[in-house]
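For reference, the chain that follows is the form predicted on its own, supplied as C-alpha cells.
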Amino acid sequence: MPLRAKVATSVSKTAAALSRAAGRGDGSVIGGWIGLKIDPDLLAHLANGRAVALVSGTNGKTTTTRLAAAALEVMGQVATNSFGANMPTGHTSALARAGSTPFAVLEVDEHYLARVIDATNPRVVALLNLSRDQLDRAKEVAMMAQLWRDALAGHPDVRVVANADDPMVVWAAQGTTHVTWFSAGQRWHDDSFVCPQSGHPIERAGGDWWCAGCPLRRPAPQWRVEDEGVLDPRGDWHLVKLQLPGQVNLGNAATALAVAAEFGVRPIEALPRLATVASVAGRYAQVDRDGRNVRLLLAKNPASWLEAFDMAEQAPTLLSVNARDPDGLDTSWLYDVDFAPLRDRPVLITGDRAYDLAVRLEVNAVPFRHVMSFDEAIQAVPAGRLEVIANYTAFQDIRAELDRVL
C-alpha cells in the first residue's frame, strides 16, 4: 500500500482499540472514520488483493454475512464487519483490524452499496430483499431498486446472487452478465404489489409471480430451500441444522451456501460451519437472569417483526421500541404490523415509545402490560423462557442492562 494508507490503516486500528479499552463502544466506526480522513482511498487499498463478497438488502443482511463467512472459512482468513458496521466506516475499520487475509465478507447498508462495489471491485454480491425502513429519511423501495440496478449495470463481471423471490431485487439484478437466482421464501409480499419496470400489477399463485403488464417475472432459482435443507444447482438435497431459529435462517443459509460456492466451497464442506453460529452480534443469544432464560430478537420494520414472531416460542414476550436516530423517527410502520399471533401469550411492552405501541396493540385486541424496565419485567413473568423482541437501540438497551457482552 502506499504510505499514506500504511499510516492510515495504523491509525484507524490504533483509535478502534482506544475507543474499545474505553468502553465507548466496539470502535467499529471511529476507527474507519479517522482512517478515511487521513487516506480517502483507503478502503479500496485496503480491499486490493482480497477476493470480496458483499451482501446487501433490508433484513437479514447481518445473520447472511456471518453465515456466508463462515461458510468461507473453509477456503482460509476471512475479515467480515462482524458487528454490524455496514457502511464505509465501519469497512474500513473491519479490514484494517483483519491485517492480511484473502477473503472479506462484508454487509453493506443498501444506500451505500454502488459506493462500496467501486472501492472493493468484490467478486460476488448478494441481493436479499427490499422493503420498507426508516421511511422518514430513506428512499422509497423502488427508488433503491433502481440505485442497485444502476451500480450493477457499471459492474458487468460481478458475479451477482439474488433473491428470485423478490420482484424488485429481481429486477434490480436482471440485466447483470452472472446472476445466480436463490429462493428462500419471502412471506411478506406488501412493499412489491407494483412492477418496478412497468407499474403494472404484480400478480402471485403458488410462490410464483409475475408482472400483469410486462415480462417481469420470478425466474427459476438454481439454490432452494426445501424441508429443512436446500436444494444445490445439480439437483443434491442437503440437511442445513442451525443454532439459529425460525424459517428466514434457513434461508439465509441458502443465501450463505450460494455465495460460498462462487468461490468454490462445497455445500458439504460449508454446512459444518454453519452449524456453530450460535448468535450473530447478540441476536437470538440466549441468557439466563434470575431463573429465567431470555433470548433476543431484533425487529426494525414490517417484514422482520414479522419473521420475529415466527421464530418466538410460545412463551411471555416482551415487546421494546424506540424512535432514536438510528432506528428512525417515525413509528407509523407498527400499522403494517399484525400483532395478532400475540394475543394467546403474556404480552409487556417498554421503551422510549410504548405508548405508541400500547395504541397498536389495542387496536389489534392484544393484552399487554406496560413495564418501565428489563428489570420489571424479568420479575413480571414467571421462571423459563422470556422472548424479547425489540427494534435496534431498544435491543441496544436491553443488552446494556443485562450487563454482558452477547
Second form
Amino acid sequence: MPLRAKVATSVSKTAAALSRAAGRGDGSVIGGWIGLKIDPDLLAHLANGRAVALVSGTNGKTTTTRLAAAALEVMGQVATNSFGANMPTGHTSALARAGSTPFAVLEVDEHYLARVIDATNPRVVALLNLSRDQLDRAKEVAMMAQLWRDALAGHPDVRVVANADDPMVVWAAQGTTHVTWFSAGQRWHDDSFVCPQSGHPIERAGGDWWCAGCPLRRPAPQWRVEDEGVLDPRGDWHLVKLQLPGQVNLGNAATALAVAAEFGVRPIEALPRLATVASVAGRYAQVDRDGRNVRLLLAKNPASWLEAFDMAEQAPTLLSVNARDPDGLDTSWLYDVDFAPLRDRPVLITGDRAYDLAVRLEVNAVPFRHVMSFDEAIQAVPAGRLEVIANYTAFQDIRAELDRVL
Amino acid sequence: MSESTLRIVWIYPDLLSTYGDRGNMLILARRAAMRGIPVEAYEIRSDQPMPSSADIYLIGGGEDGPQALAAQRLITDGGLHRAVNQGAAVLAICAGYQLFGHSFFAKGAKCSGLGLLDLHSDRGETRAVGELRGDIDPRLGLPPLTGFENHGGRTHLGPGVSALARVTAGIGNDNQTEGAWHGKILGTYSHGPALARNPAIADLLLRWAIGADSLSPVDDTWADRLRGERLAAAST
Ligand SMILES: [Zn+2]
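Mind sharing the form predicted together with its partner chain? What's above is the form predicted on its own.
Let's see the whole complex now, leading with the same chain.
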C-alpha cells in the first residue's frame, strides 16, 4: 500500500474510534469520509489484494451481505460493512477497520454500484432486485437498471449473480459474460410492468415472465428456492435452517450460497454458518419485555412491507410510520401496499404519521388501535409475541427505546 | 354492467401510477359502498381501448415519458373525450392534470394535451416539493385543500376554467392558485392519494356522478385528524 494510503488508513481508523467514543454511531461514515479526503483512491488501495463480492439491490442487501459474509468465512477472514453503511465512505471504513483480510463482502447502495465496481475490482457482483424506494428522492427504477447495465458493461470479467425473477435485474445483467441466475420469488411487480428493453408490457404466468414485444424473458435459474430449501446448479437440494424468518430470507440465503459458490464454498459447508445469523443490524432481533417477546422487522418501501407481512407471525402487530428525511417526506406509498394480510390479527399503530396509516387501514378494512408510544403498545397486548413492523426512522426510534430499557 | 352501478375507471395505471395513485380509486369505491352504491372499478391499461360509458375517471401522476405517451394514446383513442362530453366526472392529478390542458412540457419538448381544460403547463425554475394547502373555490362548498406536491411544472389557467383553490401554503399552479375545475372535471397538483386527505372531494365526485345534492354522512374521525395535522403542518 502506498505511504499516502497508509496514512489515510490510520487517520480513518482514528477518526472512527473518536466518533465512536463521542457516541456518534459506529463511526463508519465519518471515518471513511476523512480517509477519502486524504486519499481519494483509498478504497481502491484497501480493496487491492482482496477477493471482493458486492451485493446491491433495493431490498435484502444488508441481510444477504451478512449471510454471504458468514458463508465466505469458511474460506478465511472476511471484511464486511455489517452496519449497513453502504456508500464508499462506509466501504473504506469497513476495509480499514478489518485490516488485511483475504475476502471482503460489501453491501452497496444501488446508486453507487458503478463507482464501487470501479474502485474495488470485485470478483462477484450480486444483483438482488430493483423497486421504488423513497420516490421523492430516488431515480426511477428503469434509470437505475440502465446505470447497472452500463456499470457492468465496462467490466466483462466480473462474475454476476442475478435475480431471474426481476425483469429489471435480468435486463441489467443480460449483457455480461458470466451470469449465474437465482430465483427467490418476487412478490412485488408494480415496478416491472413495462419492458426496459422495448417498452412493451411484461406478461406473467406462474413464476414465469416474458416481454410481449421483444426476446427479453426469464432466464432459467441455476439456484432456486424449493420448499424449505435451496436447489443448487447440480440439482442437489439442501435443507436451509435459518434463525431469520420468512420466505424472503430463504431467498436471501439462496443468493448468499450462490455468491459463496463463486469463491469455491459448497452449500454443505456454508449452511451451518448461515444458521448462526440471528439478527442483522437489529433487524429480526427478538427482545423479551414484560412477558412479551418483541420482534423487530424493518420495512423501508412497498416491496419490503409485503415481505414483512410474510415474515410476521399471526400475532399482535404494531405498525409504526414516520416521514422524516431518511424515510422520505411523502406517505403516498402507503397506498401501494396492500395491508389486507393483517386482517387476521390485532393491529396497533403509532409513529409520527399514524393518522396517515389510520386512514389507509380504514380504506383497506383492517381494524386497528392507535397507541401513543411503544410502551403503550407493549401494555396493550397479551403475553407472547408482538411483531413490530416499522419504516426507517420509526425502527431506529423503537430500537433506541428498547436499548434504553435493557 | 347495470345502470344502477357506479363505474369507476382508472386511466392507464401502467403509465401513470407513481405515488400511490391507486388510493383514489380505493377511497371512491369505499365511500360509495358505505352509501350502499354498488361499484365496479376498472383499471384500463394503455394497450386497451378506453371505455366512454363510465361515471368517474381517475388519472394519476408519472414521469415525462409515460405522460407524453399517455396523452398521445388518449387523443388517438378518443374514448375519454366522449366520456367527458357525456358528462363523466374526472379527477386528474399532477402529470394527468397537465395533460388535460392544451399543452405541457415533457423531456424538454412541448406536447399536445387533450384540451379538455383551458390551461397550459410549462416548467418552473424550481421543483415544488412539500405540503400544499389552499382555500377551495367557495362555489364548490368544500373545506380547505390539503395535499403533498412534488412537481416541476407551472400551470397557467385560461378563462375557460376556474382555479380549484387559492394557495395558502406551497406552490400549486404558480404560488397563487392551485388546480383547476370546469364542469365535472377537477385537476390538482395534490399528488398521489389526494382523496385520503380530502374526503369531501371524493364525495363531490360521487355526487356529480350520481346526480345527488347530498350523501349520507360517514364516520371521518381519522380523516379529520389527518386533515387537522397536515393543515397545521403546512403553516410551519
Ligand atoms: Zn421487451
